[in-house]
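Take a look at this single chain, the form predicted on its own, given in structure tokens.
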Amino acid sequence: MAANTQRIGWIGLGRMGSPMAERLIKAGHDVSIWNRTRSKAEPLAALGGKIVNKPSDLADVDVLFTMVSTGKDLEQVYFGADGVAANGKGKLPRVFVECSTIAVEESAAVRTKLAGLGAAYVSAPVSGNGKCVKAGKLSSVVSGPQDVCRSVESLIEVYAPRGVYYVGEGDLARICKIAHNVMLGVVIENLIEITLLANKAGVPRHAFLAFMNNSVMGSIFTRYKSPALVNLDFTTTFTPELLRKDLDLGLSLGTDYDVPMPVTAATREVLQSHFGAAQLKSDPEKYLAGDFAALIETMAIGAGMKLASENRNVATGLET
């Protein structure tokens, strides 16, 4: 069956899911979509996506993609009252491609349930944020039966053109993604730390980060987070709560596999201080719903610094 004749389902149209599904729609694929908040699906409907009323309406697609926040959310949309596999019988998608960042145990339990129903399951988390998706800078790591993973690789490449990396059977891709997000947390904490050091000594943040980004230490990540650190624009790409969840997942894996992770543990404690500092804000919940780069404000308190935006036009590295 040619890839562009397959019927695709997509569940989860948040900051990541929406632009990922959009790329599939714009590539000419037949995509039916569902999101808990219907209004988030409507912009994609204008592009050709077909909104369905409940997840179970996607039971007859060929390939189903999901991008949700937690393992509990995934359990609900797959096996809940109106879930895709709610009945435990009847027609199901041939392949479930799961892109969220969830625990290995949660993913393995889902795999077992779907196998019992005769459906294949691919773990396929991604690296990048919504802006990376739009700029064509996303990559994906996948695991599961190799032949099944290969069968959906061309679809994944539509939204992850930087590469689809097969790492083995089962849920090994989950371990890769958790390790990836642990590094994300460690890097942002250390990048903030050294930026504050240089800033307090008299170096403008934009100048220091321009040097770092064009040095051997620069990366896609340090570039696209630089505008937030320079201009204190904390428009949400990834929340502190989600980062804390992923650090906890990483530390749990370290315990499971007897791998010491002292740097991760220290990073987790620094991040935890951000939750305490948020309580001093006028609207803590709103503040914590912002981007995790706001950690720079918490760390600046420890350095005795009060930051202000430098109001600079800083390249993100994602410009097209």
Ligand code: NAP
The other form holds:
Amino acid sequence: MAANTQRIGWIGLGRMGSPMAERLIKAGHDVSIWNRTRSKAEPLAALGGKIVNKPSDLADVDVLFTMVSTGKDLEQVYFGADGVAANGKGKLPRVFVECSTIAVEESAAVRTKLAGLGAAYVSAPVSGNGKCVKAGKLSSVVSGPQDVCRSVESLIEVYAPRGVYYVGEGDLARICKIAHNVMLGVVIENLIEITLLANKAGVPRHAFLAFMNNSVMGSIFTRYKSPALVNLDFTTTFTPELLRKDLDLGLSLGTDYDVPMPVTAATREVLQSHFGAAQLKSDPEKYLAGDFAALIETMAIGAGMKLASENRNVATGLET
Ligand code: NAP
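Please could you give me the other form, the form predicted together with this ligand, since above is the form predicted on its own?
Whole complex next, starting from this chain.
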């Protein structure tokens, strides 16, 4: 079946889901959309997305994508009262492609339930934030039956043009995504640590990060987090809460597989201190509902530093 003839459903139009679904709509696909907060779906309706009233209205699409917060939220949109599979073995999408970052067991439980209803399920978490989606820098790691994964690869590529990486059967993609986010946490923590060190010794943060970003240690990630660390702009891309969830998932996998993860454990505890430190600020929400890069404010306290924005125009590397 040619990709553009398939009927697509999309659930979850938050910071990630909205630009991902937008790419499918703009590529000319027939996309029906649902979001719990309807107002977030309206901008996509203006581009050609068809808003439905409840998840169960998407039971007759060919391929259903989801991008919600947690495994519990996923359970609700799949199997809750108005969930896509609320009618049991009635009409169901041929393939469920699940992109959220959830635990391996949660994903495996969903796979088993859907298999019982005769539907195929692809674990397809992604690497990159909402700005990466817009810049065409998102990638995806996928697992499940190989033929089913292949059958939806060209659709996933629309929002993940940097690559769709098949890693095996079942929910192995979840392990890869959690390991990826553990590295994200460790890298941001260490990047902040060394940026504060250089800064306290007298190097402006923008000068230090310009050097680092163009060194062999620089990456897409260090570049796109640099403006936040220089200008203390904590507009949310990914919250401290979601990052703590992922570090906890990583540590729990370490326990399951008997793999010591000392650097992850230390990073997790540094991040934990951010939740307490934020309460002592006059505007805790800025540090908790804002971006995880706000961790620099907490770590600056430990270094006895009071930070101010350097008001610099710093490239993100994601400019389009
Ligand atoms: P977000 O902006 O908070 O969006 C979450 C989405 O899930 C919203 O559409 C929300 O609906 C929906 N949702 C949450 N609970 C729900 C429920 N019980 N029933 C129905 N819908 C529900 O989060 P995000 O940043 O897009 O992240 C989504 C997922 O992607 C998370 O698993 C996250 O870990 C992962 N991820 C995030 C990033 C990133 O940089 N942000 C990168 C890669 C992966 P409402 O609009 O009604 O709240």
